[in-house]
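Single chain ahead, by itself, as structure tokens, in the form predicted on its own.
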Amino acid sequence: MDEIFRFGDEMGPGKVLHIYVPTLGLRSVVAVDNTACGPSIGGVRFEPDVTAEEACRLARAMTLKNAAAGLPHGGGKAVIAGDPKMDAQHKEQWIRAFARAIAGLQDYVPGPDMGTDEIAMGWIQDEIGRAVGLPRELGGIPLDEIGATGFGLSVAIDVAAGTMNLPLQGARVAIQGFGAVGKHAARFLAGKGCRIVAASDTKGTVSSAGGLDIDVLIALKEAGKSVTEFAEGEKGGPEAILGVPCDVWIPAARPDVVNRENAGILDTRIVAEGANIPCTPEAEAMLARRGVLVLPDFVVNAGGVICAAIEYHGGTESSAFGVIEEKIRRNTADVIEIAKRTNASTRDAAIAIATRRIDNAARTRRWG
């Protein structure tokens, strides 16, 4: 019990559910952080080394993300400890068993995350009638397919670049984690004239100062291959992405990949946090002292959950991109302006915006 509350505070988590299904070997944790703004929305992460602490930290990130985006939802997160590439039939059994275990947790709405997709959400919907990020055939808006989070990142980077007199035409971009978020961010940024100079995945890094062919990289990933199989460019290990000179560096992988030990290696002007909690607080402070503009995760990677909320409330795919652009453009500009005016970090500015909205919502609730 003490271990759970070690990373809690007056905001949450409100509920932490541990799930064990011994016959399947299934272990899972669901954290519902805060529901002052409404029922929590958050992804289901399927990875081998996930923990209860990670679930709670990610749920808090979702609380702040949903509040900052002005959504009528709180934050939650689920983690399932397992190999996301396990046999498809076995994985479906796990996902359906997980869904049945959370059937009574009405204040948590699952969505896709690392290791899960719209098909997995379809299985959950079939079991309990409650999920977002569903296949189109079930009336959903497939977040990964349309690249909602990557699109939102490209909007935030556009805003940030404008405040720094950094033209996006020819701007150098490096992306750590060329998956569902990273590949779409690359696609949208390339459409704005950016030059993608490096990309990485768990197998390694590929880089080229002249730029990489994004269509080829995306085709490689969709074929189940690594970016290191790109025919041209320099190759290196996964950590090599940290040292690639660029104007915009996008972490779109796991938590805490940038920390006190490696933050000094980054050679960039902007860090746009595509993943949730990709930088430790110490790393963000180190980057800020060097004049690097850090765009906080829960503000700039909110495209996916904004899209999920639109789906949940009966909206359409055609309206999603306009809403994502409006909200992320405004919020990114507000965060940068407040940070400059108050001499605060961008994260503190973003937290202040989100917390104010949560506090205002809590005043309307019998139980905040």
Ligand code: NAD
Contents of the next structure:
Amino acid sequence: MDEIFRFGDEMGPGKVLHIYVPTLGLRSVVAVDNTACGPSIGGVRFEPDVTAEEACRLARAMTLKNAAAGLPHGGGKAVIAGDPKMDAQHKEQWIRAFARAIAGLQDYVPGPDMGTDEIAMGWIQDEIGRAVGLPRELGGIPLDEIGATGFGLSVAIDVAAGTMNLPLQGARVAIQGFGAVGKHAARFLAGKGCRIVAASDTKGTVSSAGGLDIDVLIALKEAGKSVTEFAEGEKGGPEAILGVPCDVWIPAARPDVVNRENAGILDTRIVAEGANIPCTPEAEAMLARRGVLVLPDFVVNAGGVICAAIEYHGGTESSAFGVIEEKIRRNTADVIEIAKRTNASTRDAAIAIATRRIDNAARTRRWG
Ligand code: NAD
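For comparison with the form predicted on its own, provide the form predicted in complex with the ligand.
Whole complex next, starting from this chain.
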């Protein structure tokens, strides 16, 4: 069967555009999944091994994330097959050619993703006047610099802890991946009184039951060092983070890091999914059976896309924090309440909320 139909269902994709520019050797696919809630927003992924299937799956994930966040946007995603570290002039040529090719695809608003950054979004904006995640000078809100996603995570954890009689003051937090999401989550949670008892990166894990000094840890990472170079605390390999006793465990690195083989090692009450799909479906089910509250990725890591949507609609940095707080607070509470009431997993509850919003929006549209 044709590839387009293999990935289709009643929700989408609405459009799949294949781009080939023979003079550059540029190949790209854009999937616009569903636009019932509004024009789609989604990142441009620039990696050597991307596929049309990946574009369609990621676009669907964005449909659900944007609807769950209550944004007036559908989901889309673009992939460009190439080495993101190609020389800068060559890359600019590719990105500009890609932008020209999507000029007529008005219901797709590109944003940054793996292999693209705010400069790339600036080139796209320059070509077609439509992109988010722009440099500050072009009206962008630098979401990784201000910690939009980490802030949203801290709000979701605050809500979840409140439903479990877990005071945040003194709550123990372990964070896998101390990059843009992980370090800002640490900063905002420390501000709420949490104790960051462990952090990890690709080099290893540092832990201390008494708590780590977050400012020192962030300064280390910003100097290009590993968390394992922190002067105090116990050191272990990257996997050691999995078994650290804590109240909140935050995956903020890679997909599928918690799976059937290791889900049993986690010693926590809450898993707050900062990364995208960090837990396999089996792992989420195993954790839920043990009474661990899993906060699903597309609800609790939506701070970044909420920020991007605010930028698109001309909002400011300070308004971004207020909107992220309001949306993630309400959505996390709704997901937990619906999951409890219907005896469903938190992921299923979140999908139900997103799907209902998409269906309601579709009723107002001329063509669903
Ligand atoms: P980043 O590159 O800034 O940071 C990732 C960190 O994870 C790095 O410190 C890296 O050393 C570490 N890491 C990688 N593999 C690891 C491993 N196996 N064990 C421990 N640490 C490991 O990336 P980021 O922007 O912080 O994004 C992290 C995750 O969150 C990604 O899955 C991303 O897709 C997702 N996400 C990011 C945002 C955002 O706003 N940046 C929004 C939603 C979701």
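Residue numbers count along the first chain shown, from 1. Every value quoted in this text rests on a predicted model; they were computed, and no experiment measured them. Take the two forms, find the largest set of C-alpha atoms that superpose within 1.5 Å, and that set is the rigid core.
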{"query": "C-alpha of Phe98 off by 2 Å or more between these two forms on rigid core", "finding": "yes"}
{"query": "Is_shifted Gly129 between these two forms (CA, 2 Å cut-off, rigid core)", "finding": "yes"}
{"query": "Large Cα shift (2 Å or above) at Gly75 between these two forms, core-fitted", "finding": "yes"}
{"query": "Once the two forms are fitted on their core, CA shift of Asp87 between these two forms in Å", "finding": "7.9"}
{"query": "Between these two forms, C-alpha offset at Asn34 (rigid core aligned, Å)", "finding": "3.2"}
